[in-house]
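Next up: a single chain in structure tokens, the form predicted on its own.
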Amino acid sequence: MTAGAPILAARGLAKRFGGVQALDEVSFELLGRQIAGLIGPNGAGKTTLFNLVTGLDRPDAGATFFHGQDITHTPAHAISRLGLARTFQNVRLPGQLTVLDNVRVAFHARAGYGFLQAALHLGRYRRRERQISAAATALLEMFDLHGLGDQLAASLPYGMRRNLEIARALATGPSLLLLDEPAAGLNGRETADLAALIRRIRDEFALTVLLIEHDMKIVMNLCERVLVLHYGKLIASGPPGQIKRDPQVIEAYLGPFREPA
């Protein structure tokens, strides 16, 4: 990828469900190491856009490019291997696995050894397993989950399960991380901690982050660019200061906007 080239580019994405036009010719670009927000009313098409980009759904028209590669019709598991990870609005974790094993399983997507080496516990397998365990433990510490590795994921409170889901996504080695309403259900302190964590993730892992969020305080304080969807159309795109003054955005979604405290 050349300097300044977009890490993700959507070109005219469209998706209809029955009589509802969920997305209507949406185009945008994201640059490397950018934190961007995707906002809009419920039903605006935000999660549909995530599903198209990550291969869970197929567009009726348009194309998606990741690092310059057309991934429009690439299966979701293959897109994940290319370095695009996401979380979901409703936390999705294998609750029967321990906290540590949840992250270890995600690392195994890029373990680098074959079935025979694993079955026979050959040297490369043992070395890689030690590396995976150490890396998984480091991620748990980063997300304040250290000391909880042996607990079942299902036993964690909601905020911790949300953090574990993000840790699992990072374990797949992404260059682009999509977060679907990461602050949902969090209190004010937890939301502030989340914003700091997202900045740290971007800096330490050299990631681009795109998040769907309804909490305008976190969007305006955290994001460097904001995309606004309304009835499936992208009605605005730009820095937060520009977005909160945009007449279309004010009418469609924000209303009179007060500066975050």
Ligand SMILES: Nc1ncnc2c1ncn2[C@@H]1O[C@H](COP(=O)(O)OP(=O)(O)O)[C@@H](O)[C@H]1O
The other form holds:
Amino acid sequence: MTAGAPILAARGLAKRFGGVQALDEVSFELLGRQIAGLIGPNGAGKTTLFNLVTGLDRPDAGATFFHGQDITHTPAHAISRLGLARTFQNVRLPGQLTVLDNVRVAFHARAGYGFLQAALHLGRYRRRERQISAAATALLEMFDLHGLGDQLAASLPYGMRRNLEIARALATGPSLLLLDEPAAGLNGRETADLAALIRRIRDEFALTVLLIEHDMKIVMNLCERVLVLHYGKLIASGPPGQIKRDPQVIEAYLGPFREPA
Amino acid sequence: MNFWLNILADFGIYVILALSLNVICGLTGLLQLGHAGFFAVGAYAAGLLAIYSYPATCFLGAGNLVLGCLAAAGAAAVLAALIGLPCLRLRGDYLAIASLGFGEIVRHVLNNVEFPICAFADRPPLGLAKGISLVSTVSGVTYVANYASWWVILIAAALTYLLMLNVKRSYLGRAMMCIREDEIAARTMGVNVPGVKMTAFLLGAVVAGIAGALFVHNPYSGLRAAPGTFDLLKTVEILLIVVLGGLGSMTGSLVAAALLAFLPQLLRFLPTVAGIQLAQHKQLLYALLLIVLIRLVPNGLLGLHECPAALWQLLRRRPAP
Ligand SMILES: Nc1ncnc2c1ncn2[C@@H]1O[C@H](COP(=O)(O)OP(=O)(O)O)[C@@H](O)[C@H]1O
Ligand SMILES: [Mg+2]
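Would you mind generating the form predicted together with the ligand now that we have the form predicted on its own?
Next comes the full complex, this chain leading.
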């Protein structure tokens, strides 16, 4: 892969739900190691875009490429294995699984042993399980969840469940992480912590991050690039400074925050 | 003595059946209502193999039991694949309906099929409602020796328990439990959901088939298998053990199988209280006990866990350095 090649590319993505054109001819590219923001009012099609890119839903038209590979029709689990991870707007954690197991599930594709080795309790199974548990525990520590590994995921408070979901996404070994409104429901302090954490994740795991966010302060501070969706159309994309001044964006979305001329 | 050995063998079979259904219903959350069908297929596959291969494979000794188990596992796997492939990709409870139908079809087919015996003119016909028997009713010859005695079955049950625990604690078990809770989350974690469902379904069916082979080779059961043994009630009984023990708890299935195998027998020894012979009402007491149990522990005896929460707390508190 050349340095400038896009990690993720969307070409003319379209998706319609009944009478709603949720996405309309959306094309963009994401470069490596960027933190990019996806903004737009409620119902703009942001989550739908995530669903199409991760293979949970199929576009009516258009294509997506991950590291240059066409993944438009690739099943979701295979896309995950290629290194594209995500979180959900409504945190999706199997509540009856322990916190540790929630993270260990994400090592599924890289378990490194087979059914027979597990069934017969062979050395490779025990060794790999130890390694997986250690790696999962390290991730929990990074997200301030150490010591909670035995708790059921459902018993955690909301903020911790959010963090656990990000930890689990990282455990799949992604090169691109999609975060769907990670700061929703967090207070000011928690939001600042989250922003620092996202930066740290990007640096330590050498990731590209695309996050959906409503809080313009975070987007402008954290993101190196911003994409703006409006009624399913990508109306602008570029560095935050430029987005702030884009007349179309101001008209459609930033109106209330307009700076005095 | 023989009576209790019979109960022990019965208990072992129930353990294997419950553990195998627990992988499908408990761990993976698939409703499977034809488990007795796989049990039946295994019993008939092993039984017919023993009957038709006599006396050619006599020299194999206990190897005949192994052959029977392999035949049972193979037959169950083929049928499970035929049912699973079209159903497991669909959402919802198609599997419940298809497997329910499968269980009933198996029973009806077995009830109406007379197995070909033309090549074995000296042997009595087999099949129909009276089922198949490893002991010839004409000459009294036993086609194979009784290799699946009570202790063989108990060892098989113990091995099945360990196998299922290992699977539960592996990447597969975690994927199964994740699927049970949230399929979409599982998919984004790289879990091939239809594939893992198929693995669970096949594993459960194969182990139930092997239970059938052990059943038909078990001398205490009379070395026979008849369609009546494998009705819907059998599936319900197994499901009851799984639910009572806790969906997803292998240890729970073990405990609940013990309860259901021994409790009715123990109730026979109840004393006479206030002029009432309690032992005479054992069916009623048994039903009452089950209702009370389910009321007391709606999530099953152990829930999803292998160790009761209280005991777990105790074990965890102790090693405080
Ligand atoms: N599964 C679906 N079925 C029907 N309509 C949907 C579905 N998913 C999203 N939509 C519609 O598509 C539009 C975009 O939704 P969404 O992508 O969730 O917006 P956002 O995440 O930007 O708030 C909305 O009008 C929503 O009602
Ligand atoms: Mg959304």
